[in-house]
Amino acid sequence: MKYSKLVDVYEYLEKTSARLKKTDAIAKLLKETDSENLPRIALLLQGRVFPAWDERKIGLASQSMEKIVSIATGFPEKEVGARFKKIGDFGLVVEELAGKKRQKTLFEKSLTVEKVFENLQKLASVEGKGSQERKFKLVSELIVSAKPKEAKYIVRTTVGDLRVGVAQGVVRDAIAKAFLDTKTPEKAKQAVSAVEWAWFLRPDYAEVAKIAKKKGLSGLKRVRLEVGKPYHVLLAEKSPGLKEALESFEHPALEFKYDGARVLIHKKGNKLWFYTRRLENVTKQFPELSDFVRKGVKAKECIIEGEMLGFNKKTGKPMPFQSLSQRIKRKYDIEKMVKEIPIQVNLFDVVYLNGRELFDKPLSERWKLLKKIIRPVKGKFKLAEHIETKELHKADEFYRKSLAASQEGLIVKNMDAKYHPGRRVAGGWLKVKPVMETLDLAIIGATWGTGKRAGWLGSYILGCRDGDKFKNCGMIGTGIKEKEGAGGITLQKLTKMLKPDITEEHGNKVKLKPDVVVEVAYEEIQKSPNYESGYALRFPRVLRIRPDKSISDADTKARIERLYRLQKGKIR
């Protein structure tokens, strides 16, 4: 199949916003594309060569096409450099460059599906001495075969910025118009339905698309868990406060939700895979979990999930979610990690027993399953703190127990409730966390954007006053509008007030004089020795600009500590 093919298709989605137009289109191609070329070009609408929970990755970072581009090309890597910091976008800037470059091929062949797929999944098993220089070799042979417009969106493709505007809905919904009856809405509601579900259960639309095709409706609908692959895991909604959640549900639990990573623990005989709910396979970052798993599980087969805390080995205490977030990053020195940073897993539910599928089982009996077949090792595997009460004076005395564990507050679940991979369902789980309030902070640095955000500084670093000086405390890239009309500021009105305010730049970043004030949200504070402040904001986002306060009128370190012991329930 001729790469021309797609090309035409990213070509047409990126110049129309229109989500019906861009499903027909994508639905089309699919329909029309071999059985052979139908996981590729599945991957590739989305900018991938593998699926998202694959271990593989391509491997190479933007930085790296400054030098791809000029071998690729001709022209001096200064000259690409300059462009690129221009236009924002080296896909852009290689279509130019391509289109006028000075190397030609004496034989040139159209590129093809099969061979950009092939090269580009090859960057991931290419390791050790000139393994740079390989990669480089693998990408630059494309655009040098490629047209311009091909060339571009190889080298997106490449550094993993597509920008066509394809979300995963969109996905869905072309593999149900492309191989499933969608006349009537029924029937369309029906056959989205069904490829949702096989993805929830393989979070792959390669393989999704390929059973949609050969199998239709009824073999989307027989798709089912695998031992082994991970799953979209249900998820909490928010509630507004404890005695709204308790009074949602006839039959409540409540457990501890723990300031960690949610971790799904495979088990089939001797082998084993733990994923996180991000999809990512941690199985080698997290040894001393294997052995757990075998002294703590008396089933065969199972998954089973639970939440994976790390903890201080000094002082034997949690640490927060940032802390351990480091082994689940790590890639080498594993045991050492593990000497640093200890983990303790809380289990709280069974989704696969033996051979069978427990989500149509309500939550009281998997519970009791759960149970069954966890033998605790002490401080280091256990069930989740629970208790089951419709009583509001235990469940606070509970939800206080869990913030004075360092913990974030409580999940609240219905016992009646069955499981729903991949959403969250009314009637199913909720959480309860403390109410943060909000920081007025100075923008003290930040980073100019790229593509769309070219020309604008697009990630925002925030400071707080510790005496004369201000440390940064977190960086923000939500709640600043890219256009007019939306509502609130917008990245060019700030870039616009700021610019007078750069002391110093460095290739992308710059330093601010502290002078805006924005009022900040954020889900929690942590500890966090990345910032100079010792603090961070977990998901900040701007809620407005404070022109009525002066520096000055800053939050101090000394405030964000406060906040930060109160939200451990350490302070009444």
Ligand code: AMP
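Predicted model, so just to flag it, every value in this text is computed and none were measured. Positions refer to the first chain, counted from 1. First, how it differs from the form predicted together with this ligand.
- Comparing the chain between the two forms, the hinge between its two rigid parts falls at V435, out of the candidates V435, K331, S552, H506.
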Contents of the next structure:
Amino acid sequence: MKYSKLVDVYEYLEKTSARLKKTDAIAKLLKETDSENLPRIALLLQGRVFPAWDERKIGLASQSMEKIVSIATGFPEKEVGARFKKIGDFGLVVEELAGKKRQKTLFEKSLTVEKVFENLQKLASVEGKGSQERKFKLVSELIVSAKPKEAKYIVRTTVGDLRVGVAQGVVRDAIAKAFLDTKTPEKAKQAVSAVEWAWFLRPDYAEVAKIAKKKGLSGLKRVRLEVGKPYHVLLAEKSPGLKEALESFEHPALEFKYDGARVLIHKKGNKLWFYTRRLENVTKQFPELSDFVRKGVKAKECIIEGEMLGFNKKTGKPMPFQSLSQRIKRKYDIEKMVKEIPIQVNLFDVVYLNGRELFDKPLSERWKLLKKIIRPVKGKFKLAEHIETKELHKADEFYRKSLAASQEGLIVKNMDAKYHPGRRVAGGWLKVKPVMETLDLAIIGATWGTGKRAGWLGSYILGCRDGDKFKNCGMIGTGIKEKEGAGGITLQKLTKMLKPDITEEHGNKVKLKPDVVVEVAYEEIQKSPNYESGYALRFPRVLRIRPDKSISDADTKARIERLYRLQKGKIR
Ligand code: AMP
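Requested next: the structure of the form predicted together with this ligand (the form predicted alone having been shown above).
All chains and molecules follow, beginning with the one already shown.
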């Protein structure tokens, strides 16, 4: 299959913003693709050559791209770098330079999807001496035999930024449209939910598309959990408060909401796999967990879920999620990390046991089974703190206990509920967390956007007052729309307000004179050495722009400190 066929679709998707049109274009391409290329196309459409959960990664940073584009087009690295700085997209840079430099004779053999896919996949396995050069060669070889437009997408796929706006829901709908009966709204709904179900359990559209094409609707519905393969987990919904959560269920269970990372433990005999909720394979990163599971799980085959916490080895106290996330990302010196940041796993569910999928069993039964198969390893591997009550005073006491243990709050679970895999399918779990007061902060820095967001300032740095200085305490990266935002907060509007305040520019980063004040909500305040103020807001979001406030009204570092101390013991 010619790569140019895919590139034509990319080009169309880049220009079209209507979701339905995008879906139709992708569905048409999938239909016209032969079975052998279907998995490749399903991945490439999302700018991938491996499913999200695959350990293999392309592993080429944008710095390397400067070199590669230079090698492939013959333009000096400096010039490539300068152009990149200006337009912020190596894809457009290579398209422009390839167009200028290219001699017609090089187009003789047209690039195939197979070749592009193969070379990009190979990037992940190149190792050892001279690996950098070999990687450069794999990509530049493609660029040299590509037309300028093709080069654009080869490069964008390599840096992991395709910029054609294909959300996962569009691929899902397109697969349904391409291979299933979607003639009536009823049938379409059924088709889409079958594709979605399969994707929850096999989070890889390459595989899902194959099943849809070969086995149709019933094949998709028959997809089952498989030990060793990650799936999309059940998530919790927000509850306005503890009382409301208790009242929502006839048989509620309350558990600590641990401030750690979800871990999915798959066991098949002696073989083990650990995944995060974002489907990262972290088996190698947590060798001690293998020991705990071998000692502590009395089942031949199972998939169990829990929350993993990191501990401070000196104080013996639980550490915030950030510390543990260092271990999740770590690829080397693993044994050192095992000692640096010891872990504790708190188990709360079992979804597969000795050949049986347990999604349809109520939580009461799953919890019973989990208790049966776990032999705790003291302080390291145990069941989550769990009580079953409908009495508010008991629940309240338990809530305080969780906060006092530096945890986030509670998850209130319906003991009668089934397990619904899938990130957007909520049901049965409600989270209860303290609500934090909002902060008024100044925007003291930002970054010029690239691609669709070129010309707009984004990634705002928030600053709190400390004497007559402003110190950063958080960053708003996402969540603000370009032109039509909730409550009138848009990149366009903020850019207009902030532009006159620019005092310094370094590359695409700008420093701003504190002037614009925004009201910010967040989930939690954390101590952080990476921020000048010493504190970082977790998940901050702008609620309002506050033109009525001057910067002398902005909140101080002292108030953040006070709220930080308060949050541990605070209950709504
Ligand atoms: P949130 O990330 O705020 O939507 O809350 C859901 C997350 O809380 C889950 O994905 C788990 O990682 C985490 N969690 C902590 N403790 C528990 C628990 N006892 N039961 C279920 N999830 C928990």
